[in-house]
Every structure is written in structure tokens, then in C-alpha cells.
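Encoded as C-alpha cells, the following chain is the form predicted on its own, with no partner shown.
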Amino acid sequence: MTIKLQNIKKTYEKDGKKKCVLSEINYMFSENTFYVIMGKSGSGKSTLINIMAGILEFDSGEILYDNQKYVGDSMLSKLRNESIGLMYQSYLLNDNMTAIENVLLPLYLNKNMTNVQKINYVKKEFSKLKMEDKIMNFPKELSGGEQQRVALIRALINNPKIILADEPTGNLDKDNERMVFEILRQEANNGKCVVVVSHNPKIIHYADAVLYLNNGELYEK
């Protein structure tokens, strides 16, 4: 699935002053490609990711997913449920659910699997990230890095066509960092459109395209 940004503009207002974060962004994100977006803190990277996910409204412009426009909360919710895997910088795990329950949540709408199949499937995904012994832990019982890996499993569990990740390795050690990069690289090789916001220069070695966001402009080097 492709994402086409056409003249996307986003402005914030603070203390009576307007700041243009995104200035008429034009770019096509394609399937089978691993993109990295880099830039200084406050440059609008997270804003852009949330706009691409259909979570944050933009001031003007248009976004097309496979050349189709999605308008309204119901259409965007359906798009996210079926086609977009999101990994947030702050994890956004439900503190009242165990790790496995957090990951099972996006699968509840999947009518093609029984509950037993869903649980077995999720357990296998935890094993891939060496988290099989943490499935019954609550988020507060997990380290930041462990929560980050649970968030990644949740983002990928519905086999999304688009993967959007905001700083997916910020709290990981070197081994787990490399493992996450390799997983995202493999997802792109499998035909997914993978877009990652990161400050980590190591990710450049895994990417097909490196983009920079600066002064409201998105450009490729």
C-alpha cells in the first residue's frame, strides 16, 4: 500500500503565535521500501507520522492511500485496523492488561481465527522477540525496553500493509536494537511500506531511503 502526501500543511498556535511545522509536504511512500525520517527534536517528525496514521488532522492538503482518499473517523479507523501498524514513542500499552492481552487487543475483530489460534499465534510472536516469559506481566512490571518490544509485536500482529514507528529502539540495548531493525527490514522485504522516525544513525544502514525534516520541509538525501 502506498501513501501519497500532497501539499500537507500543519500549523500550531502557542501563546498567540503560529508556528508552521509542516509546509506543503509532497512525497510518495511506496510498498516494499524501508523509509527513515530524521531531524532535530521539535521538527515535526511525530506530527507527520500521526498525520500519516490518520490520527492527527492537518490544515490543508490531501493524503491518498493506494490512490484512495479516506475521509471521516469511521473510514480512518477501518484503515488503521486493517492496514496500518503503529508503534508509538510512548508505547501506549494498557496498564490494566497483561502483555499478551495488549497484543491480543487488535486481533479481537479478526473473525478468521479462533481464540485458541489467536493466543498461539501471539505466543509465537513473543518468542521471536525473546519475550515468551513476559506474556503475563503487566506493563509496570516490564522495563522500558520490554514495553517497547511488546508495542512492536502489537504493531505487527495484524500483518499490516503499512508500518509507522516513532523511535522504535529508543530504550533498547544493542542486541535488541539490531533485532528490531532487522525485523523492520524484513517487513519491507515482504512488501510492506515501513516508515520509521529515528535519531539513531545506525538505522540508516537498514533503510532504502533516508528523509530529513527541517524547517517544515521533507527532503531526501
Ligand SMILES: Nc1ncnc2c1ncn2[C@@H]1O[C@H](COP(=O)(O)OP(=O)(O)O)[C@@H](O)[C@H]1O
Contents of the next structure:
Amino acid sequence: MTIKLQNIKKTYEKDGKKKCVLSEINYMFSENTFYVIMGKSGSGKSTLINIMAGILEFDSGEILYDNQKYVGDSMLSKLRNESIGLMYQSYLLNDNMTAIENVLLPLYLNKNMTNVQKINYVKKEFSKLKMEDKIMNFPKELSGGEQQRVALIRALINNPKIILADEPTGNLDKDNERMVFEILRQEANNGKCVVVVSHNPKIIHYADAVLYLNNGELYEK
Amino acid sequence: MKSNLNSIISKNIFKKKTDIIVMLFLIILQITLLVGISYFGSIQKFWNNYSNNSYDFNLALVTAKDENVAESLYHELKNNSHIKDVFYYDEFISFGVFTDYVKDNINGEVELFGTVQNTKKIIIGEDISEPYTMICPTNFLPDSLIYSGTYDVKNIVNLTDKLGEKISINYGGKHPINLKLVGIFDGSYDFSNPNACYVSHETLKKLNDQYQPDLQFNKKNIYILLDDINNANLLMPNDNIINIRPIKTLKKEVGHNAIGITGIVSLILSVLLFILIYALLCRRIKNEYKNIGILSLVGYSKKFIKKLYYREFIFVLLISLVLSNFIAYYILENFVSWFLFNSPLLSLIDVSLNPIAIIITGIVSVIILRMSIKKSLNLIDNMNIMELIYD
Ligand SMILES: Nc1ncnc2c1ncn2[C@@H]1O[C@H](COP(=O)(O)OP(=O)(O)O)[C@@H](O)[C@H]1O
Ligand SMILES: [Mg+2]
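Switching forms now, from the form predicted on its own to the form predicted in complex with the named molecule, please provide the structure.
Expanding to the full complex; the earlier chain stays at the top.
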């Protein structure tokens, strides 16, 4: 699935003052590609990635997913559920749910599988990341790396065509970091459109394209 | 392992404590409505029943123009098809002390009314027929002060054992006589003073001739029993009649403040419930903010998330309605013995759960829940997912 940004503009208003974070972003993200977005802190990387995820509203412009427009909470939610996997630095797991329940959340909206099939499928995905012993653990009972692995399994569970990640390795040690990058690389090889925001210079080795966000503009180097 | 969406989500979104608080409030409101409206409905039915059936309220006093026309007027009235009984004062009312029933708190005094057959609904025994026979009400309580506080359903005298026996009475408080109790009539069918027993006009006339020979009464005053008090108008205009006046009028307003009190209490409770649900739900949504945001991230629409909250309260609503109906039914079953036991008038009411009360209670509950939930769920519409991602 491709993402086409056309003249995306975003300003924040704080204490009556307007601040332009993104001005006229135009870019086409393709399938089969691993993109990295870099830029200074406060340059608007998170803003951009959340606009692409349909979570944040923007002032003007258009986003096309496979040349199609998605409007409204219901359509964008469905798009996120079926076609976009999201990862954040802070994992964003529900603390009251076990690891497997967290992963089951997006899968439950899928009506093509029975509950038993869903559970077996999730268990298999856990064992791929050597997490089979931890499925009944609550997030508090997992290390940071393990929590991010749960978040990664959740992001990929519906086999999304787009993966968006905002500093997914910000809190991880080297081993976990490498594992996340390798899996995302693998996903890109499998035809996905992967967009990762990161400061980490090591990610450049995995990426197909490195983009910079500066002064509200996005450009390739 | 729990393995369906609802159980997993409900485990995280539902908060049992707040649900129970809301349910308790809801039950109090629902019981107020159910009991209040049912009681009001029963009172209305009670008064309508009386206006249709009642003996006392269909009695009227006709005053003739002068003594010369009184006798011909008497015969004219006797022949009127709307008039069931015509009599003079000495055939109408007297009193006696039922000596067997004088107790510490009951003075035994009973009013004796003269009447004809078929004016009362006899439920045990038979109607008055022979001289010196008497019928008394099911709610019989011989005391002259029943309306000023001595009445209590517990003191009602059961006369079934005395049926067919002679009862000793001090007629007019002075003259020992006996009257045979032949029947007991339904006091609730047609409102009767608990201390009113009925004999024939002939009996009353004989007793008065014997014991109160100097009783003065004006032949110009003729008492009539109408089939319906409203038909009194049909007797007028009549040159021989000065006026016609009902002996007793129905004070239908007794008990009618029930609906006003129910309305005010329900309104206050409704407002409190609205504020309570709004406050509790807003607090809960704020506490659940992160988890609601996570649901949104993985693809649940806000509409879907809001439905989960509604569905939770549909549960609360259904459970509360079932409980309230049971409790209200129980309260209404015991309403008379708990609240109306010392009213000779209202203790005869048949209070029962009214289907209209159930419908109104359901509608009011749904409206309040819907309004308060909708208002608090605005928080979800206005939530900023970005804030929870990066806080
Ligand atoms: N909700 C907001 N209201 C006002 N300003 C905001 C808001 N969110 C972000 N900003 C500002 O927008 C700019 C870009 O933020 P962000 O996208 O988080 O940058 P980055 O992820 O590149 O660090 C920052 O200057 C930040 O202060
Ligand atoms: Mg950021």
C-alpha cells in the first residue's frame, strides 16, 4: 500500500500563538520500502507519523492510501485496524490485560477467524519471537524489550500493508534494537511500506531511503 | 482463558463499584416512581369506584316548599325511576353502643342507618329482611372517634363468628336491645364508615317510636337514595321543591398529593442521578484514557468504544428494573399495613403495581441514562490521542 502526502500543512496553536510545524509536505511512500525519517527534536516527526496514521487531524492537504481518500473516524479506524501497524517508544500496552490479550485486541475486529483460531495464531506469533512463556504475563511483569516485542507482535498481527513506528527502539538495549530493525527490514522485503522515525544512526544500514524533516519540510538526502 | 472480545474489553472498561453506586441510585428513583405512580393510580381507581357504587354519596336531602305539599312530593319521589329509596329522618339515622365490644381503646359506639334491601354487597350471610335484623361492614370497628386517631386495621372486629346471633346494644346509649346480625357486607366495594351498621327503615322507626317518642323532625325534609347522585338535577325544576342537597360529598383530593410528592422527589433524584452518572463516568473515562486511546490506535472507532459504555449501562438498567419491580411489588403489597393502617378511608384501597408505572419508570430511566452517558462520552469525542501517546 502506498501513502501519498499532498500539500500537508499542520500548525499548532499554543497560548494564542500559531506555530507552523509542517508546511506543504509532498511525498509518496511506496511499497516494498523501508523509510527512515530523521530530524531534530521538535521538528515535527511525531506530528507527521500520527497524521499518516489517521490519528491527528491536519489543516489542509490530502493523504491518499493506494490513491484512495479516507475520511472520518470510522473509515480511518478501519484502515488502522486492517492496514496500518503502529509502534511507539512507550509501547502503549493496556496494563490490565495480559500480553496475549493485548495482541488479541486488534485481531478481535477480524471476523474471518474463530476465537480459537485467533488464539492459536497469536500463540504462534509469540513463539516466533521466543515469547511463548510470557503470553499470560501482564506488561508490568515484562522487561522493556519484552513489552516492545508484544507491541511489535500486536502491530503486525493483522498483517498490515503499512507499518509506522515512532522511535520504536528509544527505550531498548542493543539486542532488542537489532531484533526490531531486522523484523521491520523483513517486513519491507515482504512488500510492506515501512516508515520509522529514529535518531539512531545504525538504522541507516537497514533503510532503503532516509528522509529529513527540517523547518516543516520533508526531503530525501 | 477468556477468549472473546466482550469479556476482554469489559474486564478493562467496566468498573463494578461505580456500576453498583449508579444501580443503587437508579433503584431508589425507580421505586419512587413505581410506588408513587401505582399508589396514585390506585387512589384514582378507588375514588372512581366509590363515585360509581357508593351508597352514602348517592343520598340526598330534598326540602319541600311547605308541609302541605310534602306528602304529595313524597309519593311523587317514590314513583321516580331514578330514586331507589325515599324516607324520613326517623327512619334514617340513630346510634347505639355495642356493649360486647367496649374495650380500653374502643368505645363500642355504632351508627345505625335505616335502608332498604340490595343497597349493599353482602359477602357473608344475607341481606336485612325481617325486623330487628342488621348487617355490618367487613371493616367493622365500633368507635365514635375512628376519624380522630383510634382507627387501626389491627383493631378491626371480625364478626363472622357472630353471624346469626343477637348482639346486645344500648340503643341511644340508654336502652338495652338486641339486633340479630344476618350479614356482613363489603366495606371496600362501597365506602362505609367502619362504625356504620344497617337495619331496615321499619326497624329504625319502631325503635325510635319506642325509645325516642319525642324525636322532632320536619316532614318537609325528605331523604332519597338516587341511582346516581348526578341525576338529582333531573328532579328540578319542581315547584314543590326548594332545594336538593347531597348528604355527603366525596373528598376526592384525599391522597392526591401522592403524585405531587412523587413528581418532586423523582425530579430531585433524577437530577442527582444525572450528575452522579456524569461525574462517575467522566472520572472513569479520564482514568481509562490511555486504554481507550490504545483501542483507538489498534482500530476501534470512537463509536464502537462508546457503544461499549452504553451496553454496560443497558445491563445496569435491566438489572435495576428487575430488582425495583420486585421491591416495589413487595412495598405495594404491604402499603396499607405499613402506611395506611390508621386511615379508615384509605386503608380500604387495593394498592397494586400499575403497568403504566412500569412503563413510565422504564422511560424515565432510559432518558436519564442516555442523557448523562451521552454527555460524559463527549470526552471520548474530544480526546486527544496524541497527548496520551507522548505524555
Ligand atoms: N499538541 C500540541 N500543541 C502545541 N504544540 C505542539 C503540540 N504537539 C507538538 N507540538 C509542537 O510541535 C512541534 C513538533 O512536535 P513533534 O512532532 O512532537 O516533534 P518531534 O517528534 O520531531 O520531536 C514541537 O515544537 C512541539 O512543541
Ligand atoms: Mg517525537
